[in-house]
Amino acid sequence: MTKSRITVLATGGTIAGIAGSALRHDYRPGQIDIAQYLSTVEGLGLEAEFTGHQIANIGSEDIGPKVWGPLHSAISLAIADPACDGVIVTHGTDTLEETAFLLDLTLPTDKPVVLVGAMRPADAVGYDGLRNFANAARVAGDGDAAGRGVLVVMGDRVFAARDVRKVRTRSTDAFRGYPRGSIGLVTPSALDWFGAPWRRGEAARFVYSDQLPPVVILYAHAGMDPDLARRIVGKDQRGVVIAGVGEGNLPNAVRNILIERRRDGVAVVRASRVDEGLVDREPEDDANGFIAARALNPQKARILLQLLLAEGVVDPAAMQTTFDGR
């Protein structure tokens, strides 16, 4: 059988975390380097080739731009080899949704590319990293995996990065997708798909850029002090997420002063602080210049915000029709 050609890109977390005890709870993540870390892998025996690349080795809190450019960088580089079957991430748990989600807006579909980490460190008992990143070389070197735009692996379950979202601070099982639960399970042996491909042979849907609008995010809660919202949401940002209570819902205060800032141009999206759920845009949305972020949870909001912004859409209109087809 031919083995599957995979590049591995590095950028730390647990999975290249150690703790210097099997039974410690804290730990120290982004220890392990690639080459290290692939040696270990060659042990296990699986069907790929694997070429791996260091990017970063940090914890996740601590990724984002200067981190997302050259691993941006460093995919499109990958999928544009023809040597080069699929790729992996290895990263963090933190904010893995977030880099999962802006690169699922800013590359291709034709070679898979997978994001997996560890919700513990490698000298744990029980550490889950090793399977998890057995399980993510099997769903990159699956042809069936391309098409379906980039996917998370964790916990013995495929998301698409839309989808997923961080749940549990501790578990094994911290991820699930919303409004698609998970889109296939797998194993180091075996993978199954719950249906076809759906986004074969397309382009990026934005341009990655390096320079990417201020857009903050305010959480609400009860009492909320409206003057926090002036301080917060200062006429310098381009635009604010607002994690609203229920159905994205704001206290009226609040609502007030970023009806003031929408008519400075800061662009305001509405986003639910919980878990599941769908925000739809409510009546006054229209005449505020509101825009309701559906299904994306606050922080997977404020990056296509962002997108928006730097590709110069600023109609409110066209933003939520983004926000409702993506």
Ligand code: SIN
Given for the second form:
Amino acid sequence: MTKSRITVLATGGTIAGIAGSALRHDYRPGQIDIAQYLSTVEGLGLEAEFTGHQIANIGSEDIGPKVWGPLHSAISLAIADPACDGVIVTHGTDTLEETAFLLDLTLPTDKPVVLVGAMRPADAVGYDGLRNFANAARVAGDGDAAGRGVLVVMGDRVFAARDVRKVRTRSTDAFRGYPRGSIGLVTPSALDWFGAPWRRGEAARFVYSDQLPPVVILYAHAGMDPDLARRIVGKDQRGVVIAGVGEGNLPNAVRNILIERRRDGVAVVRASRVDEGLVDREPEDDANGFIAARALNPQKARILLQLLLAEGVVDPAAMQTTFDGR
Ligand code: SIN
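Can you now output the form predicted together with the named molecule? The one shown was the form predicted alone.
What follows is the whole complex; the chain from before opens it.
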């Protein structure tokens, strides 16, 4: 059997974390470097050859444009290299869904790109990182993984970047897909896809930009002080995503402030703080010039809005069409 050639780009997180004791709950993410990590992986005897590069070694709460730029460039180089069959990105799980979605929107789909993390540090009892990594290697080396966009492998499941979200703070079964659940099941020795690839040979949907415009997320709640909206959504913001109550609803006084901001040119997207469910367009969105996030949660809606703004798209109807298509 020919071994697949996989480029591994490491960014840190719990998968590279150390507690210092097998029983300790607290730990430091991003402690093991990629050379050390791959020497442990070597012992697993996987049907793959790995080339590792360290992009960062940090907790994913600190990941943002400063890491996304070098990461995007390194993935682009790897997938353009005929000697690379697929890419694995190791990443903290806390913001993994945001990085995955950004890459999904800005990379072509002709080679597998798989993000993977762990919920337990490397020296914990029941470390899940090696199994997740072995599963990710199986997916990244599978020809059928290309054409499904950027993928996330966690807890023996494969998720599409658009759907994946972290839903548990501790369990190793921490990720779920919405609206599609997992699109495949994987173990180190088996891989089953649910359905055929749907994006074969597709170019990147957006040009990656290092200059993502400022967009804030405003979290709605009972008893919300409308002045909060005025303070958070300043005139320096290009957009705001509201993590609305229920189906993207917001208090009247807050809505009125956002209508004012919209008139100043700030893009307004209504998403929901509820874990699952669609936020559909309502008749008053037309009058207000608001956009409905559909199935995207607030953090993913923010990424899509930033990319649209970076490409100079400002018309709410054109933005809505893009949100509808995601
Ligand atoms: C992080 O996101 O870097 C810490 C948590 C994790 O990786 O599970």
